[in-house]
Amino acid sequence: MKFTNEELKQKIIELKEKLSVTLVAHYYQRDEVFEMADITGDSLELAIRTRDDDAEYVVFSGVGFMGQSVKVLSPHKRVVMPKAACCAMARMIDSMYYDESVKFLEDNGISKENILPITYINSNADVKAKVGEMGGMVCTSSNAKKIITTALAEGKKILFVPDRCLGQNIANQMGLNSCVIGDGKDPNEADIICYNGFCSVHQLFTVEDITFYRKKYPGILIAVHPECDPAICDAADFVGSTSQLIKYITELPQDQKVAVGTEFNMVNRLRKKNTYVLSSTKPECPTMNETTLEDVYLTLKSIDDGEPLNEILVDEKTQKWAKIALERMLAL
């Protein structure tokens, strides 16, 4: 039987009242899914806030690495996802590719003992665990500069995975040298050596888009996420994480026009007036948008039936070292 969205919402509310569950949703989720959540936020915020929640189940509307982060920080909780969606950036690196990156540095004369790895939170638990075992830590887009500043104090080379753009943008902000594995540059000359990963959504924005908006709307502000290419960030008025973008944009005067370079669903919810998406195409994350209201309902029903769908499981060793990598960040 096919239900309407309104019927699905009512069924979700009824199951939420019946079960020991907390619904969480990332900012990039569809509006109808986002509106049903008990907790909303970016990936780390959700992992921290659900850790302090009393519910037995976390129903996480997002992508796989986010559900893993909840499970790593709260191994006692049962984490299920309405859709087993995967972040494209997180899929660009795994344990094998990580080991190959370390070997690349070793082959170029940089000893393993002189490498300090940092992984963006947009990575799967196996990569976080590898980083944790090597003495490294996790970062987010909002704290990457602080994490890298702390790491550089150890006098080691920073191996930054998986997002080359975030690594390069932080290096530019700090006046540091960076390179990307495979770009032909000597890693010995770089302070930050970046893995060649990226966000497919944030790659949609171009300098030409910025030029177009500045010409069409004189005085417009350009605000972008640091997962954008360095050329985009250099040309923008403001660069910030998801939460920083939200704060910056919502605090602007209503008559101030702003073009935003990040995921469409979030931008569309920010302000109903004078807010534009910095792209000629709709910058919508395909995997974030896989989750539907029906998926949320069916997941709650599966919990009620005693057979939870898409439960996130992390083996003991991976959980241990991934948690260490996350906790090193949280300690800062």
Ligand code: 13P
Given for the second form:
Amino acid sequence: MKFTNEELKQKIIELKEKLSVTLVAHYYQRDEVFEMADITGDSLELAIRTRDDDAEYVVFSGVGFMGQSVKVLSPHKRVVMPKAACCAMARMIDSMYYDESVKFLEDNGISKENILPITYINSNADVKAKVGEMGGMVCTSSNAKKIITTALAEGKKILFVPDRCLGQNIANQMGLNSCVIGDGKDPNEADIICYNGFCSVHQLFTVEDITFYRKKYPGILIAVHPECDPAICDAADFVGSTSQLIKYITELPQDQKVAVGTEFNMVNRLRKKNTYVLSSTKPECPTMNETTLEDVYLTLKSIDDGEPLNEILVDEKTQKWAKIALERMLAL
Ligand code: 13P
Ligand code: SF4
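Alternative state: the form predicted together with this ligand, after the form predicted on its own:
Next comes the full complex, and the chain you just saw is listed first.
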């Protein structure tokens, strides 16, 4: 039997009252899923706030690496995901590709001892564990600059995975040299060597989109996420993580026009007037959009029935080293 959204919302509320659960949703989730959550935020906020929450179950609406981060930081919690959705960028690297990247540096005369790996939080637990084991840490788009500044103090080469754009953008902001594995540049001349991963959603924004909006609305501001290509970030007025973008845009005067280069659901929810999506193609994250209200209801029902769906499990060794990589970030 198919339920309406209103019926599903009522059923979710009833099950929430009965069970020891916290509903968590990332900003990119569909509105109706986002509205039902007890905790909302960007990936960093969600990792921190769920750690401090004491319900037995975390029902996480987001993508796999986010649910895994909660499990890794709080192994005693039961983490379930209404949809086992996987971030396309996180899927671009696994532990084998990670090892190949380290080997590429070694083949270019950079020894393992001289490499400090940093992984963007958008990576699966096996990659975080590899990074942790090599003395490295995790970063998010909110704290990447701080993490890289700390890492550079060790005087080593930084191997940045998996997002080449975030790595290059931070390097540009800090006046550092960067290269991307496979671009033919000598890694010895770079401070930050980036893996060649990217977010297909943030690749949708182009310099032509910026030119179009500036011509159409003189005085418009352009605000983008650092997963956009460096050419876009260079041309923008503001570059920031999800929470930094929210703060920047909501604090603008109401009559200030702004075109935003990030995920559609979040932009659409922000500020109805004078806010534009910086693309002619709707920049929806397909995997973030997979989770529906019905999935949330069915997940709660599965907990109530004693057979939780899509529970996140991480093996002991991966959990240990991924936790170390995440905690090195949180300590900063
Ligand atoms: P935040 O770290 O800003 O939440 O971003 C996660 C993400 O997937 C951006 O595309
Ligand atoms: Fe991954 Fe991009 Fe979706 Fe973010 S927007 S979850 S980086 S695919």
